[in-house]
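Listed next as structure tokens is one chain, alone, in the form predicted alone.
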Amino acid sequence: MQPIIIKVGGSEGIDLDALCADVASLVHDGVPLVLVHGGSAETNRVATALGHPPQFVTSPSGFTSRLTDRKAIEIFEMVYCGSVNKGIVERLQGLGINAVGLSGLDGRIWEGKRKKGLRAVENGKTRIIRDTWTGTVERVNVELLQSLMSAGYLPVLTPPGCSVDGEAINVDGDRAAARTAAALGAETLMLLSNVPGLLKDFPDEDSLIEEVPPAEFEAAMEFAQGRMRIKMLGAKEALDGGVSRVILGDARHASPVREALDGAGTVLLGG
């Protein structure tokens, strides 16, 4: 059976005992599953109890992410990889499934190229940002990912990944996993937040777009706003990687990833 490949954002509102339930009772009936985590919110929160409160930048294309400096990768390892990451581990384990923790720097999960500049729009200006501890996931380690599901554990991933050169480097969460996805061979990839899906009137809930077929994929990017662009973006790679389908889905529910793969949310579709 070809695994799933659950990505859970860190956005306000997601109910993480609810995923967990859910996760624990398809792993128990016998679904591969490796989950992805992200922890957003509670990362900004510590940030700025901290000092170094939370920046981001807009790229020329219109994508929104965090920027990171040494200081902020130093916080961002804090909150994903050690109170979220252990905290949906403990959750796991105590509904009886023995969870792994790890980030993509673990094992060069997620490796890739630590980026030499990070080009951004300001006051409708384009400046490039130095110095900067960002990357795109360029290779999975399959090999440890499959040793660790064929052993009987269930894999918790955590951005950042590790540069070529054995950096931190902060990824985003949704295109690693549409990587691992594509990389595991999976047909399945779903991308759950704090919203139903792609809304065609964001942030009307009510226009929920059901299904997008391959052709219509470029039209419904018009739609995505603010982090869902990025999503949408994963699902691309992800779909061109050969997974079948990717469904963005909603975690705010009790039963989040069965009732999307029964159909709740966005189901984008692969050509």
The other form holds:
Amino acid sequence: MQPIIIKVGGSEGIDLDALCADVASLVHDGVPLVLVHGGSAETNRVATALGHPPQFVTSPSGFTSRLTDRKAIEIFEMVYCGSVNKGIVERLQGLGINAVGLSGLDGRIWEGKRKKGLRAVENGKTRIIRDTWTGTVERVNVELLQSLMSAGYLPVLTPPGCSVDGEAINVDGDRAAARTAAALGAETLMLLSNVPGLLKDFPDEDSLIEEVPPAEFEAAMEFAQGRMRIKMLGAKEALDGGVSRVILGDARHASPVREALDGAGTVLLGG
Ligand code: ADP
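Starting from the form predicted alone, produce the coordinates for the form predicted in complex with adenosine-5'-diphosphate.
Shown next: the complete complex, the earlier chain at its head.
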């Protein structure tokens, strides 16, 4: 059976109890799964409390990302790999699922090049930021994930990833999940967030786009703003990598995974 990759965001409003209950019930039904999660809202809170508030940069092509200097990546690890990851693992353990929480740094699960500089647009001018621990996943340690899964463990993965030189790098969770789905030959990638899916007229939740066939992908991309653009980019990478469908679903629901599998949210189809 092909695995399902489920990525849950770290935005406000996400119900992790409901998510874990749903994941546990699928695992009990014998569905092979990998769970990927974020932790952005909690990281912002902790970083602010520690006196190192989050900083974001916008690239020349309009993508916004977190600026991770050394201090920021340490706080990022505390939250993503610490409180959020262990919180999810604990919930799953309580539901009888033998979950193993790992970051992309562990076992080089997500390996990629560290960016030498980040191009950021500020007041119409582009500047290069060098003090940044950021990168993109280029290689997934499929062997490690498959050996965990075949031994009956549920991998619960989170950024950061691992640079080729062995440094922690902030990688985008949606794109890392997309890479993982393609590498594991998954049929379905699910990206769950705090919106019903891709909205034609954001933030109007009644404007949900239910299905995007391959020929309409570029047109659908026009509706995505801000962080949703990166989600769509991840979706495209997964579909190009052979994943049959990507579902953008709502993690605020009582049964978020089952509902998405039953057709709620936006279904993006591969060619
Ligand atoms: P997460 O951290 O849960 O993965 P993100 O914050 O990265 O989620 O991305 C989802 C966000 O994208 C939504 O909360 C919303 O603010 C934003 N967004 C922008 N454009 C759209 C759109 N067209 N449809 C849905 N959400 C959109």
